[in-house]
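To begin, one chain is listed below as structure tokens, in the form predicted on its own.
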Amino acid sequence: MADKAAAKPSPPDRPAPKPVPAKSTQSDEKRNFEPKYNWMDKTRQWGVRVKPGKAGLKLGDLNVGIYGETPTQWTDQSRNPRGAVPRRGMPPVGYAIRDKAGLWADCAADLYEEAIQRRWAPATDVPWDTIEPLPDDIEHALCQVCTELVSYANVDIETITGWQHQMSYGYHEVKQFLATASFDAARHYECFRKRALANGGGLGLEGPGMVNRMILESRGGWTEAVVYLLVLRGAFTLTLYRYLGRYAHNDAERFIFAHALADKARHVTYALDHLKYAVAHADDQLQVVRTLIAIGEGGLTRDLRDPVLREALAVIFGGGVAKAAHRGMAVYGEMMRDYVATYLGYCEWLGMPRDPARLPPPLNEFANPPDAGA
């Protein structure tokens, strides 16, 4: 076997590889290390300096010179930051909202700053250890209300984020504020879900959701969504937070409803300022908003006819089932009168007053004090 192996012919000698000449890197070095720096002259207004004030360098402080120009229509359809030099040949993004009247609110930059400065974390800021056992009827009622509020917050998230990416970059103040609003809504979702599960209860029955569907199916533009989400529903949610805070059972609930109220107040402030701007700067927008309000009232009243939320609130306000029918419903009626008065005040401020007598039932039942007809 060894002889046979030794007898195998050896492979032919391979020719020696030809030497490869050293590749010159002179041209590469010249290309890499002798740049033109021609991008340095690509600026529209050199020498602009922004200065912080007593509250620091705020978003609105950046609106100096050309960087504060917000034209009535933003024709650029790229993601070019406002004030930057556009790059040629960039394919359009195709924003649906390019008119300033379709989203603008003068207060957006200030609301953004407020939202950032007043942020809170439910996991650590809410004093969860102050929650103590409640009677089953009250705990059931509170969990049912939290279930409704979780649903409201989820609709806030989906609606705001669903429209935000369709807004032109030229109006970044609004986009940045709405980013905080969607985060607020996520925080509310988290908080109310935690409260429902933190005291031996749990989530209750899903609400009828007529307003939710109306909000999510808004296709007429962001302004339509604002009317439904932040004016009709927003005023109701604000009032609900206020009353739930008054009838809170512990420091955790007081903290939750107070901070959720402050967050929601920012959202409603933006909504009213936006609608005021839209009505003043867009043709026929006043009549459009009036029509949307009338449609929205119909959807809201269909939800209000469902007894579940009303009964749960009456149990909370009355301190139990035994006093829900009288004391609890009396407070519920007070809350609804406050809501309708707030809503009518918004309409008045926007220049589209509503006749209380022409509100659909049951809203019209709460349009006047209980003894108004006496």
The other form holds:
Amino acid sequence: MADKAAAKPSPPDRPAPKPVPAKSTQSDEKRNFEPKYNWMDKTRQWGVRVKPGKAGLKLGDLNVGIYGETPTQWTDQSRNPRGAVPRRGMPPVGYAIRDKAGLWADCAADLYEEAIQRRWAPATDVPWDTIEPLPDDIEHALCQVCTELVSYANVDIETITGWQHQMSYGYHEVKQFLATASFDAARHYECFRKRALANGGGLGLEGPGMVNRMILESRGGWTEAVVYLLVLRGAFTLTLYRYLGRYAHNDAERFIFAHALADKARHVTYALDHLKYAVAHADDQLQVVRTLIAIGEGGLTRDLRDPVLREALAVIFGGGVAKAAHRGMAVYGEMMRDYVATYLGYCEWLGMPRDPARLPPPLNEFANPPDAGA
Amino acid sequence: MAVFPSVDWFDEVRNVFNADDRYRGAGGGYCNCVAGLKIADHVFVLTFDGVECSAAAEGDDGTLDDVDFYLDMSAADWRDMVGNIAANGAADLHHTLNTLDLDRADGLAMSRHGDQVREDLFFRYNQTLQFFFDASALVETAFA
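I've shown you the form predicted on its own. Could you give me the structure of the form predicted together with its partner chain?
Next comes the full complex, and the chain you just saw is listed first.
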């Protein structure tokens, strides 16, 4: 592990040394300017010296002394940075999310650093020149999938940014991580759109969007959005990326899906860590999340009944229309079984195991191996 | 010539990986995890710290209890993967860690601690792990 940051705070009650004002000059006097520097003793803790570790000076390293205090409720309604001296008379901003249980994840600061350090640029990092003409049916299918993924990414951006400004400043690690998550989503929007337009195809048919609407219209709080956006949809997107990477046609697609996978995995990690925290620290939250999950599954299954994404994926996995019905659909079934297994694993880990038999169709069809019960 | 699998071989791969800045940009870089490798009856542990792989060590089966995740394949499958990387300069599509994980009924990456967040480090750092094994293309390898 990297070296822990060191800090030598002075006692909180000892103010910063106050310099003696220099004698005013003649020109200063003309402006009637008499500096007092009385803001210099306005600090809650002075003398802090955090030091960089092997991975640099990380956001989490700054959580020393009072600067690391994250109370269970953030009562300050201003934009006062955590640890700063509040200014009297500041009008309230009106943050809606002031309970730590409503957004917190212990890993947020580390995920923020990870997102910053592992960033990539679709314009220049993706080897676009490795894309070569594909058979029309496969190009059509890939463009259709990219169309769907562009809309997923757009929902990520709108949902995250729609909640972010409602989160109290005191929990800045989460706000900063979510800023990277919305930027990740912008990058995904960009690269899937670029892939669709890079090889003689174009965007296809808009998806049914039931899950999109469910996510965007959720009003019960950020935790509810996390369940829909980052667990139900997130695990599905994660699995899609893995399979699309597995069946990539060139190095550009390999790069795109491998890197989008890493980004999405960070989002899911935040979600799991947050939900674990929320159910442990908020009364009744376990049951609430359990109910949300059941509602969310219903929305997801409505999208899954639409054949467009399924058919497009089968064409990609089968290597063309000719083999889509058999080989392609068989791989699609494997993908869905992987998704359901991942999703059920997440539910189990969160302490809310789901009975596979009670999943709504068609999810329940993928809850067991294909030969189970045969 | 380093013999796969051995600590010497992993150290040579570490030297290549740690010296190449290309592995740190474009989605690589910061990686903090302890990964186990189960190669038939042999167990090795790789420690990734910041932007480098800081240690490779041999362990035993009990060591796998403590790692974030471990990759489990038969000796023949490991040899096939390393040989493919040597032949192509990097894993082809059939030999990436992602493909090898998807192609196995029980997956390639697993854990014993039951902590989903730690197990999912395999996905978060998948590209760095791939870069690491791809770096072995520059290591002259003999197989045990």
